[in-house]
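One chain follows as structure tokens, the form predicted on its own.
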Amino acid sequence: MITELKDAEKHLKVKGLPNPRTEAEYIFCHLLNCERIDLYTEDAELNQFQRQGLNKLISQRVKGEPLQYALGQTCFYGFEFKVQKGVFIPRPETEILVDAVLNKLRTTNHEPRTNILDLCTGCGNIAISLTKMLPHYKMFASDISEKAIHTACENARLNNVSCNIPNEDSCLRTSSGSRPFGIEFRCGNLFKPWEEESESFFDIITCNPPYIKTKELKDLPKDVKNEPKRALDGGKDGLKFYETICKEALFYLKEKGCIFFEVGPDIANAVRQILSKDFYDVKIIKDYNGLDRVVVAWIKY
């Protein structure tokens, strides 16, 4: 097998992928069911239809295809997600912003009906990874494709939290010892899906909004352009979510609300000075590489 995998690790960096051989650990991991130390400490080979499926995987990601799509899945804070080609792909760097949540509230004395908003929820990953650390608390999240919904619901379900999606009869809900609370998806912009819900009702918002400059599409990577547009697209300035989010929030925090956001490096200052007009104790947190990656702020009352 240490051939094969060789093998499958020469022919993508032939073609000019990144991280050739991380990546050709992970397609025989897929295949093989089993962690990276195994593909050298255990003995197994690929069958037919392994190779077969191996093949295929390669020709993927030659053709720019993103190996998350092509292996159906990815991983986020440990857990494991669905992801296909219409859902945004969770990237590592937003583990920061699910920790910035977590030790806020384990240094407050938050009361476990606190009410945690995760707008743009793509496939789930922020609002499940903190449902999980977060058992007692209650989660709603949304997003306008309906297909990112229901691939959240189904990774909801894969991770056993309990979801459903109101005013639909094929909810999906985990079974018996389910946990008590779980998570409401809702399908619409930003806001749209809560407008009946009474003022101040979140306690926490979060969202990994898009923002990237709408000039800088064009130079991302192969595989980026391969994920949808609109989960990337930030406008001019890679802004314009952040300040359609900042005004909207005021209506929906309730009185000490938060606001978590991921940001990109190059805007989180620019972040900073939208949340400073209406929130206050606004501070940036960098990520594992030293770079400015999440902005959280308190609202004013």
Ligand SMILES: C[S@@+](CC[C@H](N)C(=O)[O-])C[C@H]1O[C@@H](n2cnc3c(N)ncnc32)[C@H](O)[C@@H]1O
Contents of the next structure:
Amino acid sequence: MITELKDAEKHLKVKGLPNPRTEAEYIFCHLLNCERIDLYTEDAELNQFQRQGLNKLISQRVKGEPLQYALGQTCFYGFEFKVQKGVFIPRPETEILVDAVLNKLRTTNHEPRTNILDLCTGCGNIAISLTKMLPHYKMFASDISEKAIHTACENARLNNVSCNIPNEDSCLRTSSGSRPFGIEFRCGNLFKPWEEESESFFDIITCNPPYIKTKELKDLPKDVKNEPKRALDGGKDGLKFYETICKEALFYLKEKGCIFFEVGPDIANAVRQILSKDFYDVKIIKDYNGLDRVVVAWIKY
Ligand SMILES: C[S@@+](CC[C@H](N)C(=O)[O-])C[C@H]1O[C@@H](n2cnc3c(N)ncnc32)[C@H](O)[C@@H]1O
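Show the form predicted together with this ligand, please, the one above being the form predicted on its own.
Full complex below, order starting with the chain above.
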């Protein structure tokens, strides 16, 4: 086993992949359905079928396909998520945003009636992780990509979170007309899917929008270029989504409502300035590398 693992590592290294040992470990854990430690303590061998799988995964990686697409899954906030080409791959730094929301709710007296909206939800990682941690809150999530919303619904089921089936049943409601707990997913441009909701409907809005500057897209690593451009392109200065969302959020947020944005470290101050117009107590939270990563603000009334 160790020999096969080392061979795979060598192969990935020769092809110039940056973390060959870690990637080889992920691939073997996936094929053997085991934990990393088992690779070194158990005496498992790959069977013929698994060996074919190994060759296929290595060749996908060598062609620049992200490992998460090749495996069809990733881990976020300790939960498993399916991902596929056409859907953004969750990043570990986005867990800072989930932590920030949980910390806020621990320190304020929000009731279980709290409505949380996750815009640009992608595969649903933020919405689903929050729902797992806060099962009595009402979660709403949307994305412009149908493929993302379809994947997010699959991920809700994978994580035992109830959700609607968008298009077939665009609203999640009980026979009495009230909304049960779980996530209501909708597909559409930013707030468009929520237009029929009343003013001041949401207590909290979370969003990790596309924020790469258009001119920087061409310099991204090969595997990031495999992700959908629509999930990355934040316009000329990377701020396009923050500007629109901040304006429209004023209608949808409740009094004392707040907004949590993930940001690129280079635009954190610009996002703070955009928010300062209509929000107060704007705070920047750093990630584990000491980089500005989340901006939080409360609505001014
Ligand atoms: C950076 S990804 C974030 C995905 C996920 N929330 C996460 O944190 O990993 C941005 C997401 O915004 C979506 N998106 C892009 N333009 C949009 C728009 N106009 N309205 C709604 N969603 C949009 C993309 O499809 C993509 O899923």
